[in-house]
Structure formats: C-alpha cells, structure tokens
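Take a look at this single chain in structure tokens; it is the form predicted on its own.
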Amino acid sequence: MSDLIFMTGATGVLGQELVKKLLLTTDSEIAVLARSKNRVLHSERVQKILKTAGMDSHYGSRVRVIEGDVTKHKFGIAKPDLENLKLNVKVFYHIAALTALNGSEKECRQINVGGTEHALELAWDLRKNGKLGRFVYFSTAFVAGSVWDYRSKEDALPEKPVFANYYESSKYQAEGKVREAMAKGLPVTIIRPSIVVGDSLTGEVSDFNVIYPFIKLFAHGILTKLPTHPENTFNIVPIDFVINATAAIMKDPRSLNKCFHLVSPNPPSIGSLVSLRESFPQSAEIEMIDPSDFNKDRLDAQGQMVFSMLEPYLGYLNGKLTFDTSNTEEILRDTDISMPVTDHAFLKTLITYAVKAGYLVI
C-alpha cells in the first residue's frame, strides 16, 4: 500500500479543492472522514464530490470514506478503521470547521476547539502506535482577531487578540492547543488563509460563504449604510493560490512546525468592493458612516435587520489587522507560485463567477 492520507473536511470548499490536488499531484490513497447529512448517506457526499470534479473512478481506490464525526470522541471512528489509521497514515489534515461569522459560541467551540481536541487526541495515537509523520492544521489568518491595529506573525499567536465574532476566537483556541502539541513533540504544520473566495482566474467556487452574503446584501440594494471607511481594506485570497501555497508547502522539509499566513499582501479597499455596484441596476447608493459616529438605533426597522445580519462581518472591513509573510514567502521564492493579486479586476471575476452562478442577479 502507497503513503496514506487521512483528512477531515473533504466535503467543505477547501477540502475538495485539496483532494482534487493531491490525486493529481501524488500517488497517495486518501482516506477522508464524512458523516451523514441531510438525509445524504456519508459515502454518496464524497462520491458525488468526486463525479463532480471528473474524478469518480477514484471513488473505492484512491479515495475511501471513513464515517465520523468531529465532535465525538476519536471522531467516533469504528475499531477496525482506527487500526488501519494507525497502520498506514503518514499524513493527517484537519480541516473541518464551522466557518460561519455568525456560528453561536456553543457551535464555534464544539466544532472547532473540541473537533481539534479529538482531532489532536487521534494524532497523538497515530504518531505513537503508528507512523503519522505530520499533523496539518487549518486555522485562519483571522486567530489575530480581525479589530484591532496589529501586525499578526506567523509562529506566535496575540497575548490580547481582540476578536469580532465566535468563529475567530474559537479558531485561537484551537490554535493555541496545537501548538502546545507541537511544543510536547508532535510534528505540525499551520496553514492560515484569510478569506477564501473564488478561483484567481475563473472566480469559481463551490459554496458562496463568508464574504459572499456580504456581497449580496449591496448587491442586491438590501444594505444602504456602511460604518466603515472607504480606505480600509479586507483580505481574501483566491482558493487555487491556497491549495497551490500548501502542496508547495507540505513539499518542503523546511515547513515542518512553522505556520504559513496565505494571504494577499495588497488586499482590496471597501472603496472599490462598493464600486462594483455599477454592475447592479437594482443596488441602492451605499453611505459610509464614521463607524464612530454610527448609531445603529437610529436606523429603521429594516436598517436594523440589515445591520444584524452585516454585524459579524465588521471586524473585516474595520480592523487594521496586517500579516507577516516571511515564511509563506520564503518557501514559495524557489517555485512558480506567486503571491496572490486580488485587484479591482479580481473582484470583477468574483462577481461575474457568482451572477453566472446564479447566486447573484444582476
């Protein structure tokens, strides 16, 4: 049996993008864990995942399914799986999180410190009754807390991080008891993307989440007031770079217990996000307010529905949050990946991707 790879959160926007990579850049096996949802059995989620990508008759040979469960104990994983883990995985990704700006606490801590928990418990087993040979965890660019001014590096976290919603300060916790895994011994690799949007050069993407909603509300004349600045900005990276960066990464001995921030070192200002209304007849003249001087009980009933659903997003387009490179850029200088451009023109493919998408309507 070839090298194998065990990865939580195949079915999420990364995870497929990164199977997809990996069965046609190695000659790896994968094993990737899945549950049950929405009526939709385990195994027909990766299996429709892989026909969607051209890529099914992988489905029983390169790739296999492992029912689990992050939030349960060893991921609830069956015996006889287990000690087949143990017997043959060199690689271990962790991906799976709740990645949504307006998870409850109760969600952003079960899933994403207790799913890192289990996921760390397991990795430790693999590592010494197996022969795991690297842990990669997926955390965010955002661990630093998305609303303060403060310069976030890529192997330490923030003493005082000021976060702007669950999703961010559970991804710290997460973080931080990986890398007390890593000071006792277990061999780690941190990636940290920041908003993960479209393709660089098509804008695709298999789920509109994070940003998107954002979006539609100008897009679709919903949102009429902004307190933030026009000069601020907010960073995305295109998913292709993120899977790129990372094979490059897990390539290079060099990136063994560092932490890699994938992130655009010149990202878009509001200003020119809030440009893009031309393409939308029916969007609504959009005022930025001071977010000093703004007040959300003065707005009407439906400003104020607006503004609850905008609430999680405002640490993006205020915080003053920037991100040291050196390690992402140092092990990229020998390849033919560049750091990403997320331009005006970018942001035109993300918006042209959507509306062909059928997510936006012009």
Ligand SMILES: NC(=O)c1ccc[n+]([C@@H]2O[C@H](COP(=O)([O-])OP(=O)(O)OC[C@H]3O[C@@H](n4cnc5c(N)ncnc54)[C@H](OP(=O)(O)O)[C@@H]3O)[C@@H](O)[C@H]2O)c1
Given for the second form:
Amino acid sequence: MSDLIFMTGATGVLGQELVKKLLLTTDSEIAVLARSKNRVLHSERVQKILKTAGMDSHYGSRVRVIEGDVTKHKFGIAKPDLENLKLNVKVFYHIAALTALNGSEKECRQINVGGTEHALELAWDLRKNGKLGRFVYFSTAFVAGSVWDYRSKEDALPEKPVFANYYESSKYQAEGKVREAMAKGLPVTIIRPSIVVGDSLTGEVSDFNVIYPFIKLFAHGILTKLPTHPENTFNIVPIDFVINATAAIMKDPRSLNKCFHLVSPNPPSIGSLVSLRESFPQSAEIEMIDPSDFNKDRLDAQGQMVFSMLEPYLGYLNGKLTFDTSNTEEILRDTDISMPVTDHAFLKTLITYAVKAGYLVI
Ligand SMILES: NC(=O)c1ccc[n+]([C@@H]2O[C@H](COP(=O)([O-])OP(=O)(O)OC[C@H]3O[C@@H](n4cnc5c(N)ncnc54)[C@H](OP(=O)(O)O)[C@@H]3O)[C@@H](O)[C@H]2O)c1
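Following the display of the form predicted on its own, present the structure of the form predicted together with the ligand.
Following is the full complex, with the preceding chain placed first.
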C-alpha cells in the first residue's frame, strides 16, 4: 500500500483544493474525515465534491471517507477505521475549523481549540503506535490578532495579540497547543495563510467565505461608513498560491518543525477595494472615518445594525499588521512558485468571478 494521508476539513474551501492537488501530484491514498450534513451522508458529500472536480474515479479507491466530528474524542471514529489509520497514516493534515468570523466564543472554542486538542491526541497515538511522520496544521496569519504596527514572525506566536473576533483568538490558542506538541517531539508543520480568496488567474473559488460577505456589504450599498483609512491594507492570498506553496513546503525536508506565512507581500489598500464599488450601480458612497473619531453610538438604528455585521472584519481593515515570510521564501526560492500578486487587476478578477457565480449582483 502507498502512503496514507489523513485529512480533516476536506469538504471545505482549502481542503477540497488540497485533495485535488494531492490526487494529481502524488500517488498517495487519502482518508478524509467528513460528517453528514443536511441529511446528506458524509460519504455522499465527498463523492459529490470529487464528481464536481471530475475526480470521482478516485472515490473508494484512492479516496476513502471516514465518518467523524472533530469536537469528539478521537473524532468519534469507529474502531476498525482507527486501527486502519494507526497502521497506515504517514501524514495527518488538520484543516477543519469554524471559519465564520462572527462565530460565537463557545463554537470557536469547541471546534477550533477542542478540535485541535482531539487532533493532537490522535496524532500522538498515530506517532507512538503507528507510522505518523508529520502533523500538518492549518493555522492563520491572524493568530497575530489585529494589533497595530506589529510584524508577525513565523516561528513564534506574539505574546499579547489584540483579537478582532473569537475565530482569531481560538486559532491562537489552537496553534499554541500545536506548538506545545511540537516542543514535546511531535513532527509538525504549521501553515498560516492570510485571507484566502479565489484563483489568481480566474478568481474561481468553491465557496464565498471569510472576506466575501464584507465585499457584499459594500457592493450592495448596505455599507456607507467605514472606520478605517483608505491607505490601510488588508492581506489576501489567492487559493492556488496557498495550495501550490503548501505542496512545495511538504516536499521539502527543511519544512519540518517550521511555520510558514502564506500571505501577500504587497497587499491591496482598503481604498482600492472600496473603489471597486463603482462596478455596482446600487452601491453607495462610502465615508471612511478615522477609527479614533468613530463612535458607533452616533449611528442611526440601521447604521448600528450594519456596524454589528461589520465588527468581526474591523481588525482586517485597521491593522498595520505585517508578516515575515523568510521561511516561505526560503523554500519557494528553489521552486517555480512566486509570492502572489494581489493588485487592483486581481481584485477585479475576484469580483468578476463572484458576479459570474451569482454571489454578487450587478
Ligand atoms: N479561508 C481562509 O481565508 C483561511 C485563511 C487562513 C487560514 N484558514 C484556515 O484554513 C483551514 C480551512 O479553511 P477553509 O476556508 O477551507 O474553511 P471552510 O471552507 O469553512 O471549511 C471548514 C472545514 O472544516 C470542517 N469542519 C468544521 N467543523 C467540523 C466538525 N465539528 N467536525 C468535522 N469537520 C468540521 C468543515 O466540514 P463541513 O463541510 O462538514 O462543515 C469543512 O470541511 C481552517 O483551519 C482555517 O482556519 C483559512
């Protein structure tokens, strides 16, 4: 049997693309953890995703589906499946998370912190009693919170980050647990993307999560006041770069026990993002207000409601957070993968795809 990869989060935006990449570029078999949802069986969900990608011929042969939920001890995996994982898993990707920026404290703790604790417990078991060679953890560049004027390093967590939402704080705690395990000898690689958006050439993405709902707020004229400066930047990264860079990182033995920022070296400004509203006839003029002069109590009732939808995103609009990418650049130097370009033309590509897919309406 070839190497077995075990992956959580394979039904999500990044997981789906990573499964495709692994099927196309390796001969590994992949066991994916999935749950049943909306009365669709866990296995049917994965089969459908593979079918959409034109890869359903691998279902049941190279891709096997294991039912489970990361909030449960050992993910609630049935004993025979656990035994099989123990015998064969070489690489374990823990990607599953609650990515909603407005997720509650309880949900984020259960899924992101609790889920990672369960993943680590399983990883130790697969390491001590099996063949696990590496635990790959998908963290986020925003474990650094939305602190101002902070340069986040790859090989450490900041001491006192200021968080914009429970998603960030729970991912910070979860990465802390992964780092503790790494210090105790678990072989680990940590991947920290910034805000993942569509493909660099086509804008294509399988779901419009994280930053897209914010774009919808201003594209559809709901947002008229924004506490930020137009020159502030927000860090987005195309999904193909994240997947290609992750594959390159995994191939390079120097990536063991290291962390990698997968971010844009030249992120776009808020001003350039907001200028895209010109493509949307129903969008309104947006007034950018210095955050220190902004008082949400002065907004009318509708403004306060919009502001409450906006709050989880504010960190991404106000932060002067920058990211060191030394580890990533060192690995990519020996490949044909370049750091991503996220200029105005790329923003237009993203918007054009979101309109074509019916997410944004012109
Ligand atoms: N997207 C970004 O902008 C971004 C940026 C930086 C880091 N990341 C990190 O990258 C990872 C993947 O992000 P994504 O955008 O692909 O997320 P996503 O599209 O929201 O997918 C989340 C995945 O986690 C699974 N999941 C959630 N709760 C679960 C549970 N209780 N048990 C089992 N599976 C569960 C989901 O399964 P269901 O399909 O069953 O819900 C889905 O497969 C996350 O760890 C995220 O923190 C993402």
